[in-house]
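The chain below stands alone and is given in structure tokens; this is the form predicted alone.
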Amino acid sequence: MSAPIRYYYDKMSQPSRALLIIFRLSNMPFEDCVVALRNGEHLTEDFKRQVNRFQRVPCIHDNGYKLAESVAILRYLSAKGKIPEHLYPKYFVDQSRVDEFLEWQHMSLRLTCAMYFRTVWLEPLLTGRTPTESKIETMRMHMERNLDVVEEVWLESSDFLTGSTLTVADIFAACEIEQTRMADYDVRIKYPKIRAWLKRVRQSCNPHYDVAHEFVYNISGTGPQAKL
């Protein structure tokens, strides 16, 4: 009998949280291997040689097989029958719609939410330097262009991003958007459809959603049900 996969992650990482929620929802056994990014544990030579050559999280070890990148991990485990079809469909038409979002988000929602978070929260923490208001405004503008697309296109006529039920697309997107809480950005103020959708995603994924976002809630000082 094969051993459970080893899952290397940090709850500060958006895709780490997404996979953590997906694994829990899938009832998939795994070994917790928490990596403290803020302590630079991923930057050591030992980590590079023994865990992940790209020195990032999330990543997995599956009986000696090492794999990085969250979407690659998702597809690998789905192919092994570890992810239920209601989260990541097997039927190619339904799967392609989920994949469409996963491919779209890399250079749009994920990139711009991450850059806003990095500019407003992470870089000042690491360097002690405060960004200019113009730089913050530029990052916010880029991010909101993609939030507009989520609000007006992906959620135009459905409860979830790719249809009437929750999929991994919703989990990955929610984790990206929740990250902006730590940069004092409340997406719920400007985006009513996203606000209602986030509530549905959280309800569909709990208690795992709140456990995965403990770090975000603590740093931002906003609980999961904080009012506007």
Contents of the next structure:
2 protein chains.
Amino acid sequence: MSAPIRYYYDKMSQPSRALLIIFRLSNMPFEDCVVALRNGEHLTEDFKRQVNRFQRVPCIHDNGYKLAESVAILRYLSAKGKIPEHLYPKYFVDQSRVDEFLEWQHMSLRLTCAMYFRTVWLEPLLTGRTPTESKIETMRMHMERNLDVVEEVWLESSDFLTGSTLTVADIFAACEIEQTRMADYDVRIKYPKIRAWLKRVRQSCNPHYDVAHEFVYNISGTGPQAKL
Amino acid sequence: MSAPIRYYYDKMSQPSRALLIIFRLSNMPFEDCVVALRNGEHLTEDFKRQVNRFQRVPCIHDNGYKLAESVAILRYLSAKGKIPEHLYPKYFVDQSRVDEFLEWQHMSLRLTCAMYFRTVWLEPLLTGRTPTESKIETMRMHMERNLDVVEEVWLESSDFLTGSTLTVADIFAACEIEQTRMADYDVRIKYPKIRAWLKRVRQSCNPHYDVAHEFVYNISGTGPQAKL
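Provide the structure of the form predicted in complex with a further copy of the same chain, given the form predicted alone shown above.
Next comes the full complex, this chain leading.
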């Protein structure tokens, strides 16, 4: 019997949380390798040489095979039969619809939610400097342009992003949007469809969703009552 | 016999060029549907309703099935047997190495090359305003941080990005890097491995590489002699 995969991740990283939820939902055994980004554990030469040449998380080691990039990892593990078909379809047409979202999100939803989080929460923490109102406004505008697309296009006529049931697309998207809570952004105010969809995603993924978002809930200080 | 796919693209778009080269290298028949981004043809309601709900290129229609996002399109056509295995491997381990690059590039190489091009070439054209030296410098720094990774990590010990032979990863990457020539950036100066690799990619893909880059060569004004 082969060893379980080693999973390197940090719950502060959005795609790390997405894979964590997906692995747990899939009942896939894995060895928990937590990397504390806040301590710069990923920045050492040892990490680069031994864990991930790109010095990021998430990544996996599968019996010595090292792979980075959350979506590539997901596809690799799906090909190995570790991810159930209802989460990532095997039929190529259905799979392409999920892939379309996974490819779309990088430069749109992920980039702009992460930039908003970085500007409002992370940079002030690291530098001690408060961003200007106009910079925050620009970042919010970029982010909301993509939240508009989630609300009006992806969720136009279905309960989940790519159809009537939960797939990995929803999990990746929700983890990006949850990140903005730490920067005190409440997506529920302007976006009723996203609000209802986030509830569905959380329900479909729990208890794993709440486990993955433990730090997010704590930092955003909203507590379990205010969960999206 | 089913109709060939309709391919909507503009040679000014990097992933459009990548797919164009891949389709031609694969001898895949397709219906040429050129979209003139410069005339805003993608911004009409008709385009949104009939061609691509995200109002971007590239995208395809396959007997009525509409799909966007270059990497999702590539995988879909590979699953249909339209892309030869040497360009996009079918064995899942080899495929995951190519996928790792395709997922990595979005928020790193693609984002920063595109931002450099936008800042130095596109925005001055659209607004008539020249960017400040410090803004150009910041954009160059972001881009070079990723070109460093291509030079030192991806090309560390192999002739192509994911091994000893050309795959779609190389084609996507080259099309992003070529875009910066229009902004008068010459990647060859600081990056000897990228310089030699770009030559190999062009040679492996021609005549299709030069056909796809026709506008890039014209706009950069470097002419065929100065091709990378």
